[in-house]
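Coming up is one lone chain in structure tokens, specifically the form predicted on its own.
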Amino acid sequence: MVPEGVVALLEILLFPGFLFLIALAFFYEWVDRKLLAKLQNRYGPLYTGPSGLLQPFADFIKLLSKEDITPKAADKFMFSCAPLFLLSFPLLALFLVPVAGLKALISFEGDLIFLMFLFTLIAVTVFIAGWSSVSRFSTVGGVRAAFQMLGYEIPMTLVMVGPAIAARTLSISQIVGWQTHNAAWFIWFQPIGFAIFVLCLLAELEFIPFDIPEAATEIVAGWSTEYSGRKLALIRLGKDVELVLAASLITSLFLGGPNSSLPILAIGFFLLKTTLAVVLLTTLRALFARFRIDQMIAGAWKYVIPLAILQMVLIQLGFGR
């Protein structure tokens, strides 16, 4: 018998913790970039591997060579600390999403609540990286980044408590059981709910049409303008696990999540689901065109978050009882 510590630590290092994780960060970075320049007219990924499966991981790879420059004037220690931060934090906040069964490697009652704490801690360390860097471009990325929070994090946050209410339950997990066990998924009570929660999560992956903290043809590359080589590898992988965490948040809340207790069954419903997440959210991030900052925060606070508070009067009325 393998000693449970061993098996702890083993699921926190390979499966379905960080190794796991990273390599689906890797693939579903490839997944966004293929489908995103198919739906543009172009090939994408293309040598590296099959189709370019293995492109993001050798640009992961590239990048760590690459000469790691921080700026003179810059806040060196909160300049060097954000892109830890920003891997760091998504990681964290995926051992909260059953992945490979019915409970997370990480479940308590209230981990609905820690893990919106860790979403607003990573448009926190945006701006902080912004803001440390000491560069104007790098400046009005990470002011852009915090002004956009306060336009998407309030609706996200009510739509987000939705399931949790109709559930009666704070942990993700168990929403999670509840969809089981009820063979229901939440998307089809909570449609509105469903359609803001993938419209906030286009605006915290700083996808088009809400790209503004980083907008290429304004600003260089927004509030990572003067990031390099390590740094840099580092915040382009915490973006690509923070897409796993929306695709995962999107299967656990609305679409019933892994949907068994068999690993080999959960694993498969959850692969499944999530990448079609990603398609979702890549396809939604070819249709449009960048929003203005001031069109973005007048839209959800006039528009967003009333529909948000609709949502919650209905589940009120539909599950309150």
Partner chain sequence: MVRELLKHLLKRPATLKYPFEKRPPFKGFRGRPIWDMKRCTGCELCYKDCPSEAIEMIGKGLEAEFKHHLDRCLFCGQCEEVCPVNAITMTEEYELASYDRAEMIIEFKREEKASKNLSRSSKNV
Second form
Amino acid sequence: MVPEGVVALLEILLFPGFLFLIALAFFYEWVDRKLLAKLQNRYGPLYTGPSGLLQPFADFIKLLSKEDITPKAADKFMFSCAPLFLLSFPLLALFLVPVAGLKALISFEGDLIFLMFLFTLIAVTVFIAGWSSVSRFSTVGGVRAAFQMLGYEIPMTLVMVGPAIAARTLSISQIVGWQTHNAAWFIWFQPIGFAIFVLCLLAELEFIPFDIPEAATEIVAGWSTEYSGRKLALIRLGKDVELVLAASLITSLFLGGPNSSLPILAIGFFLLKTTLAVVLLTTLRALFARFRIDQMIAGAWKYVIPLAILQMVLIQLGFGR
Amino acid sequence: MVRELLKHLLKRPATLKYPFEKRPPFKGFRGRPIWDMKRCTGCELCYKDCPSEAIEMIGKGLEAEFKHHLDRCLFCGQCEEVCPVNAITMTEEYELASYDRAEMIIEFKREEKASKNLSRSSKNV
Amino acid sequence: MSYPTIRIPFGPQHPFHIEPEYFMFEVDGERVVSVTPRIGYVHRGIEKAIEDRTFIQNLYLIERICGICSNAHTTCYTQAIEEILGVEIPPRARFIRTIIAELERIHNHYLWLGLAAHEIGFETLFMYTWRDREIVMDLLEMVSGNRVHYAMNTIGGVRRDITPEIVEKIRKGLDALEERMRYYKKIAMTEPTISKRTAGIGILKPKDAIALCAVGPTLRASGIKRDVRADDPYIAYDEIPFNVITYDGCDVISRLFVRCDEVFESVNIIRYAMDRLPEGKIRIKVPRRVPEGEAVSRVEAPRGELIHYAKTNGTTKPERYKVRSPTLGNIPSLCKMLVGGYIADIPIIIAGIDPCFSCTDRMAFVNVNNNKQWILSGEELRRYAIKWYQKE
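Right, and the form predicted in complex with the partner chain of this protein, after the form predicted on its own?
The complete assembly is shown below, putting the previous chain first.
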């Protein structure tokens, strides 16, 4: 028998740890780009690997080799730290989500709260990244990111708690377990919650219509304007991992997660469901124009938060579990 | 809008895989002009009318020879239009970019010297 | 207001627009307090270059003032020169010029719709409109032999004829274009994110529009019925019935609707012109030497009223030439629209007037030195300049 320590190490490093998750991140970026291109009547990535499969990876390598410029006026320490945080927070969060099997790599009672905390930290890091670059565009972008967080954070937290209340646990793994056990998905019980969650994830991922903090035509690249080379590569990888995180959270909380304790079947279900979630996010992204920041926040407070509260009330009244 | 999006899932992309797939130009496309030196009388009209001085004349009258500077050419077709003996035709070539400006000068010589044509003009025919 | 304002530069290089132009915004939070435009980044010295070329050569130089409304510029130029020459072009040529002008208008409005969609972050609409723009670009290539610089107009007529086969193909293309534009107009009316970003944005009151000399669709979206094609008909517009489109919303979405409806009008104009295309010659011979005289000619370019002024002195070259492009006419009203808006609305408001800064600044890379290859690095150019001034 292989000692347990080695297994644990392999789990963290290879499967379903870093290597698998990062490969998955590149894969989903490809799915996203390819599908978006298809919806827009284009080809999308084509030549690197079979039908462009390796293009995200090639982009990453290329960015790594590019010159890395730090602005003179920037707060050097925070400026360099932000990309690392932006990659490591979503990776860490992914460890809390069950990928292969019913149990996540790290799982404890209350890890849902920890995950919400990580989500907030990501948004705060984005703000710090923008603020520490000092450039006007980055500052405006960073401030917009912070504003946007005020809009989507509360409804997202509310609807993430929905499944937790219904399953009477604060652990993601156990929420998945509950769904498997009762052979029921929360999307059927809490459709409003699901819709709001997807909407908030679009905002978290800075996808159209909520790509306000990095709106290219308004403020260049928003908070990431000053980043280049390795740091930009890390930020982009972080974004991809965030996409995986978003997709796997949709899967775990609302689509029943990897619906089996058999590793092979579980990973199959997981991949299928997360791909569906990515397809959903991408399609929504192709559908809209960008909102303005005041419209986004007003919309969030006027409509989304009341709806999220309504969902909570419904759950308390006994619907949706 | 949703229906429109989904319709495109099954459609072929509108873009071409350019270097591998090419769209043939329409009839009458104004591409690279070529001189038929057998017909040319050396009247200088094309040389005088060229808006960007892309045509260089060496010698006069029936002896005249041409250097065509592709890098300056606008492909307006004025030379073709003005030529009284129809010695100039606009071909349908459009992939004319080059890394070297020297390569973009195409010489048109009289019959007896025709063998010395620059490599580029023969390559493209 | 005692708060300190932040100054945000837009341009000369900024992803919202491909052309270099500079606007300095003073913003208070997300609100724009004042705007200072600075034009001239793409000054190419075209007007001087025109004085240095023959009338035939100028056809192609003037065409290159702008990439999108190239035909409007040459129409304006040939009109001015023909007026000085005192020649009347054949009716068939007038109709062909009209057809090309309207195809160009369709092209421009499709292009604008795509750009506007891009400015408000609607990438899918941008991709679709630019794909459909290919239809009209292909039609223009088929007619004229080039996709951008059609080179159709010449002094005394047009250079190419429109054959019956081409007429058939244009008809087919027009049907597709009309149907697609109907669809885009429907999207613009029903899609909430579009109306959220464009309705009530960039208000230009009719009073201000007149006071600040707005032109083209910008003016017509403020409810003022003014169009050179109707007010001072040129080429074949006096023989073709059409409506001048106006909307009185005064905002960006009205400008969008004006352009959508103008596409429908253009389609009808082209159909009418093709049905009644007169027989006969397409051009007449004109002398190369133009007698002394001066002329002003006006054309309704897709972006608005375009004015050319020519003064000749009896040689083969003009003595003075002046171009007033529509974008220049719209810049004062643009500044008016921007004040009081949000930063996020700046791109769509600027795009709303359909700016073309190359038209406005008129530049050309005239690096022609007769016999030698002539590439200068920045350092060489500096030395050249020093030498030049020492000579003086």
